[in-house]
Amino acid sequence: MEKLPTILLAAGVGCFALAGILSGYLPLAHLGKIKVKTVEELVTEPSYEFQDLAKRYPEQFKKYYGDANVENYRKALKLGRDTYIAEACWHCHSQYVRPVSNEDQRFGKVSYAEEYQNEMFLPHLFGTRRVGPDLIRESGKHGNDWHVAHFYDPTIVVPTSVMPKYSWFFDGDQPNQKGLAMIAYVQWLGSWATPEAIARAEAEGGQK
């Protein structure tokens, strides 16, 4: 009886530092393997969305990012990804389309773990809540004038919208370095995935 704790003791140690291994090390040694790629592989050149930015508000858009070449456009979107997860946009929005309850139906192509491996989707935003719409798919289904309204008052556009405004993304009522971030970023989301870009990708594909 007095070797008992010490054998229950040993097993929980070992426990311990087996549950280790499988949950910890053996995730990080197999992720480590992954290739992540980078916002330079991942952007090769600036979007419609964000030349259109350009010459919608050009005093903010030269004050804050100059011309609306690749190099600004990679800044913008490392600013638009770190300012929504700052502001807590993933609450409300997930990023994240699940192949359940006709989610394609609503948000658009189903996610698939290739498109998440880039550092601009480090860390994941697959979020649980969805008090507003998936936003993994948003690229394409607004123009720039409806973000900027929407950030600006989100009830001009949707008038049963709970989202709060964000008059901090303006000056005055023209987007700031970070308005322009913002809608160059949720512009960007899904891109990979609109009609258009998945008919180059199999036109190209059939190229080779």
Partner chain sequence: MRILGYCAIAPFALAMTSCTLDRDKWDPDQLAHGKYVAVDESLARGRASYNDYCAGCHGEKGDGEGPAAKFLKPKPRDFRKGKVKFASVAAGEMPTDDDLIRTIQRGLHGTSMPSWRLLPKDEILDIIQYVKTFTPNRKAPGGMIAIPADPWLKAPEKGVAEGEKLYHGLANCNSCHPAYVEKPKMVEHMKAFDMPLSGFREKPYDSETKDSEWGEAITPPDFLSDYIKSGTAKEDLVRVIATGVGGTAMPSWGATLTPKQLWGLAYYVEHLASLRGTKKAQDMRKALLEQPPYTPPPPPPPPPPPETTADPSASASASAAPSSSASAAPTTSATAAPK
Contents of the next structure:
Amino acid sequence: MEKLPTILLAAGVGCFALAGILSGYLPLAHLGKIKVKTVEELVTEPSYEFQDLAKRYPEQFKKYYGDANVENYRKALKLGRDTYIAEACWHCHSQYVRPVSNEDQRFGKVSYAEEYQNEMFLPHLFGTRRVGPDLIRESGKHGNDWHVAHFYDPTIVVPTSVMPKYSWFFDGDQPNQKGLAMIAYVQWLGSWATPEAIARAEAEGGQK
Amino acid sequence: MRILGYCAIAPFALAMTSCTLDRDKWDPDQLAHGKYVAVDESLARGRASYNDYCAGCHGEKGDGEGPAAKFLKPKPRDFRKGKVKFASVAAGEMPTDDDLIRTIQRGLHGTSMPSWRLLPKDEILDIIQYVKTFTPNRKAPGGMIAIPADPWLKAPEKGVAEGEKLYHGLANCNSCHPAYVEKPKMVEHMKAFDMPLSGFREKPYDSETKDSEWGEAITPPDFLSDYIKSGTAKEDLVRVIATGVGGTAMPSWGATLTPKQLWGLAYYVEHLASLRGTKKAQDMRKALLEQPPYTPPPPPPPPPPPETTADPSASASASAAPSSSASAAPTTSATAAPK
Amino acid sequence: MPNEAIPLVDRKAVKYHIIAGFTFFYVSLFAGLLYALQLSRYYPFPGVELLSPGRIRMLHTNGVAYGFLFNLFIAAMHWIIPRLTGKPMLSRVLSHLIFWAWQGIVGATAVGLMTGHAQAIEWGETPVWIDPVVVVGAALLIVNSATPILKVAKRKLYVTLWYFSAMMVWLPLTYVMGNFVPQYFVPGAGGAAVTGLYIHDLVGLTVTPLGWGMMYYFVPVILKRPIWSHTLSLVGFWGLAFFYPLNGVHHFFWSPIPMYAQYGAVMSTIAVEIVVFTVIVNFFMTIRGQTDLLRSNIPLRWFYTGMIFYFTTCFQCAFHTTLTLQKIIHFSDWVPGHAHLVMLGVFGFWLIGMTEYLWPRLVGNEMYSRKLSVAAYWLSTGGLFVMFLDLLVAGVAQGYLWMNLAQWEKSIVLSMPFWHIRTFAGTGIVIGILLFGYNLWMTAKNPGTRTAESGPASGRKAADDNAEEAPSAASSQAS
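Can I get the form predicted together with the partner chain as well, since the one above is the form predicted alone?
Once more the chain from above appears, this time first in line as the rest of the complex follows.
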């Protein structure tokens, strides 16, 4: 128990591996039954919000993205995700709705494993703290224009907010490439589980 | 520790002192026209909540010019006008408290007005009382437009079919909203109501942007792709169709259409909205845009049309005579905006 | 048994790491203060991309972890390992290479974070292109410091070396697992399970073993008596090794990670608390009868304060890991309160205490001012304690507001006074550590108390140095 080989092998490797198997590999193998989708499989058409951005800010959109087609939408989503990470948004906004504390009442449908099994959650963005609300059901809760104003300076929309302003998402007061990408990304979060989408899925499921 | 205590109390103390109210400014009688009677304390609470939640867009003076307003389209409501877009009274009349509660609780989907459903009802009531103080010479709310019972409950498909006919025929919704049937079918629907046909809009499958009294042009929703602001349930749609949308080209249909017709339209729009975001909606739109060219039959000489046949919306309002100031006089509506 | 030709301890390396560690500590402290100001709505640089509060927060956490804690832990390893094994580190050149490599890594991380290249792994925000360099740096460090231990591998090792040598296995495994698996291979909930393991292993299998290893060395040295119970030391070490890594998933309770993993994490977290209790008992029995030293000996005071905080934080952990309490406090300010108590209150305090102990020995001067040392202790401890209680209460209040479906903004309005107090308490900590740094600076600069050679300055300290053999004596005695 006090010899180096025991310590290195039993404590160092053994215990680490045991924990790795029990709380890493097992859940991982369990979740591995759900196919991991690529962005191409996941996103098949540009969202309403993305097209709406193209209508609202035609010059900026043309300049940075061109048309509101699906390739550009994927590009915007990826850039939005990367910006979300670079600005560490996930330190103040979580991305999972827990089945407790009335969170489904507040945010929407409780999170489920399938929705995270895709490349957009590589790495996952579950988050660690909620200074601001959870965002995994954010899609469609606010309009694009609300998001533009909110990124420009959150306190002008929500006077009590402590979110910093992101002036580098803007050329003047028009969203730039990053700004458009962020809005497209935030509006994408949970677009598969809005009440409307759930109703639609149920209707389609019912037809089968 | 005492210093710490003061530090903790200071923000509250500051907030308290800034909340004292000038009683004389508000006439409680004015506020009492709504269903709920305002008292001074309620106004004070309402102001605190309003400044926390609403002032960013609607402005501290309720003029719809909060610091965020310049980014927003549609613009936040200017409460000084005393009217709103969505209410259960005829378009343009003073809304009831219940109307305001409904809008606050649900939000207006697709706009920057979010849902405030988690705010306690009491707080919403306080906010409403406070919001009313922005309107000078506030009148009583307009008379509620009665919503008839749903006649199509047992035959929803028939409701949808009836709605489609009316949408493209009698009500001529497609004079502003997009049409959702092929051109020959549109002509057929018009004929069914003996409506004069004077050609199609330039882009019959897109919405037609219209002036409004809100200081900005408004594009009516395309039900296959846009959010419907006041809700997609049939009950909500019937209300909007019956009352119209205040200050816009959407007239009140409550007095002109029969219950069956009103509900039929609601069934049809709900059907369209349920397709939103589906493959079916895309296919439908594609088929409409790619239909073969079609020339409408020459208009039959009788009956003599009213004076302004050139404008399809005017012809619709003339034939169906909906009661809306905004649509009856679309040219004056823009200038009617307040100073 | 210092060899005259090659001194056993590379004092220069120890000193450099301490200086670098404190430099990054100040950067991190000010970053933390800036972030606190953002929450109090007094951020001095609004709208500046390179000083965005979101990025500043990562600078704070990563600066503390990799800049402050690791630098000082490397210093501790350089001081302790040669003394316990009687063999020097592998190579002085390598030591200095590691020093510069590590500062390069931390500096590049800071630049990377501030220019927006962060990685979305908590506590591993190090940009992805630096991750492989970190692995190489850690490997060099391990090669360098494992060599003396391997040379005495046939002996029974002293407790400190159990912790240190096990850490040398855990650190690279943890780092590689946490930074590469969720980033490239496993998305979503599975990746979260691995990240949870990573976060917890980094604390539990790297920082904690280093910290306790240090304590098992310095406390007996200062007290000049062996550790009370060797058996409890064994229980403590093996308990930590077995239960600690199983806790990972408790960072993501009520998430889509399979529930059995979450239940397992609850149980093993509570088990850790029992293990912690044995270690705490061991140390408090060791000081029994000599508690007056806590008044006179400032390093010891930092150490034991840290231990009390360690007990508090682990006790807290055993409670808030229960799924019932999780419903309320998860995502709230309770968690930063807990994290500050662990990282600053425990490991930070231990390392500050170690610096207080080592610095006079490194520069050959008596500490410049005892009053400054005491002031630094009380300001930091007081500030941290206020911050901890403040965030604790704020967290519960926030949690209940969310649960009761209050409008979100209400939780912000409610938090405001708490956040003001946190800024205030944080300022206390910053001032305390600044005083501490000033004291170090003046000690190094002040030649007044310099003794003939860079050895111990007083009879008391000479006694301390002689007592450094105590741990190995303890080991043989108990076994």
